[in-house]
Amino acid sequence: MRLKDKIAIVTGAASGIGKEIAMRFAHEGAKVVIADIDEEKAKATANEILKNKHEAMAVSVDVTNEEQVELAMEKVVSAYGGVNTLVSNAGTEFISPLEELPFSEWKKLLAIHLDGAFLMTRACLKGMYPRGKGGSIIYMGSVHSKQASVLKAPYVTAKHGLIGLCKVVAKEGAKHNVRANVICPGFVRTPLVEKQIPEIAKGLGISEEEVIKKVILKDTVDGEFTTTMDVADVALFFASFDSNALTGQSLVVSHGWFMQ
């Protein structure tokens, strides 16, 4: 019970590696907000937890609206009347070469990774500060954080901005006890991956499986995916990890493919 009676965001959570973490974080002892887009999906992921006899509570919330995202605080706050970690994981992805690439989706993107990340820090640092218990924030990078691949123009950029802003928070949560950490995952076979792979075959002009082999498991240790437990263990690490000395960094967890 690594997270007893502390209270958890995790954004993006109604699937794929925020529904891990938010499971595993309720696991732990934590009463954990599924914080997601689609209300529908973040009230059953809720509903599993609280069958498992856990604690949880889902939130409806865009996170580049800042009503919606102040609105979703006050409710976290009513309800358990503060918050000790956020996990900001909501994403997305869009393939195309950068000659192609619309404005458009070039803009939604970084908001929904960038401004997103941004509102829900803001809001969740609004309540910690004031409280004096400190707390955890945890975003959710990339190896592409670190490096580009192509047809990723805007992930890559959206992903490199995190460090930024985690390294900023890490500095002016200090003096409050909060911490701030990215968990940079290399390939997890999350809808959203699966996705990408007819994507990407078809902007490179190969196979689905070559693109498995030869692009994304190509630079692995082992040519195995990156799971979403593995990634929900390093969020407990962060998470649990109450002190200083471990805020402002960056852990790549990617089976090899990105080796600092």
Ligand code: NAD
Given for the second form:
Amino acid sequence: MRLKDKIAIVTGAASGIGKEIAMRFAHEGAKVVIADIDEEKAKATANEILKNKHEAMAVSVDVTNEEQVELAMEKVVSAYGGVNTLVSNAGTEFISPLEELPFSEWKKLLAIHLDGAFLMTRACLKGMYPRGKGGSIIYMGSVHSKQASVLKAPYVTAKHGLIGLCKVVAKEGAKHNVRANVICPGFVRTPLVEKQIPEIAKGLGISEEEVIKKVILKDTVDGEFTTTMDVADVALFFASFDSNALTGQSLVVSHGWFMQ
Ligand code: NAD
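Pass me the form predicted together with the ligand as well; I've looked at the form predicted on its own already.
Up next: the whole complex, starting with the chain shown before.
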């Protein structure tokens, strides 16, 4: 029970990586808030956790919407009394060569990844600082926080940006014992990745099988996808590491695709 009685908000927790992290945190004793724009799936995830006799609540929130974020935080504070851990994980992908990329899609993606991370962080810090119990802010970066790929300009830009935000939170949060770190996964087979395989195939003029072998897993040490469980392990490590010794860092979990 490494998170006994801790309160954790996970954004984008109705699916994929966020859902796995929420289930793992609950299993480790945390009260988990499933914060997602998809209300039905968020409720279903919270019910799954409750069925396992762990603690969870669903909160419907678009992380790009300031009012909705503030309201969601009020609901969490009134239900659980505060927040110990934020996993800012909600995200999307948009595949396009830069010269054809609509400005609207650029702005939409940056808003979800960066505005969302900022708004959720600010809302959490406003509660964490006066509460005086410290906290852990975890951002879902990517190998694309460290390096680029073709057809992913807004995603690569946003994921690099999260590292900057994390470092500022680490510096400002230190005197309140609030830590901030980034997880940088390689490719994980979630709906986000299943959707982009045919899009990359189209963009590069190759088959979907070639996308997996020659693009997605080409530079891993063993040709394997990273799993949601691998990422949840790292999230648990960051959430349960209780000192400022580990802050302002980014950890790559990618089967060696990217090596520091
Ligand atoms: P996913 O599509 O399975 O889940 C994303 C979740 O985010 C969904 O439940 C969706 O409803 C939610 N969401 C989207 N926009 C939102 C908004 N505005 N407000 C609130 N919730 C919103 O995707 P995933 O693969 O689990 O991705 C989760 C995170 O992990 C993303 O930040 C993604 O960039 C990152 N990531 C994924 C991979 C991968 O290979 N899958 C690799 C590295 C990083």
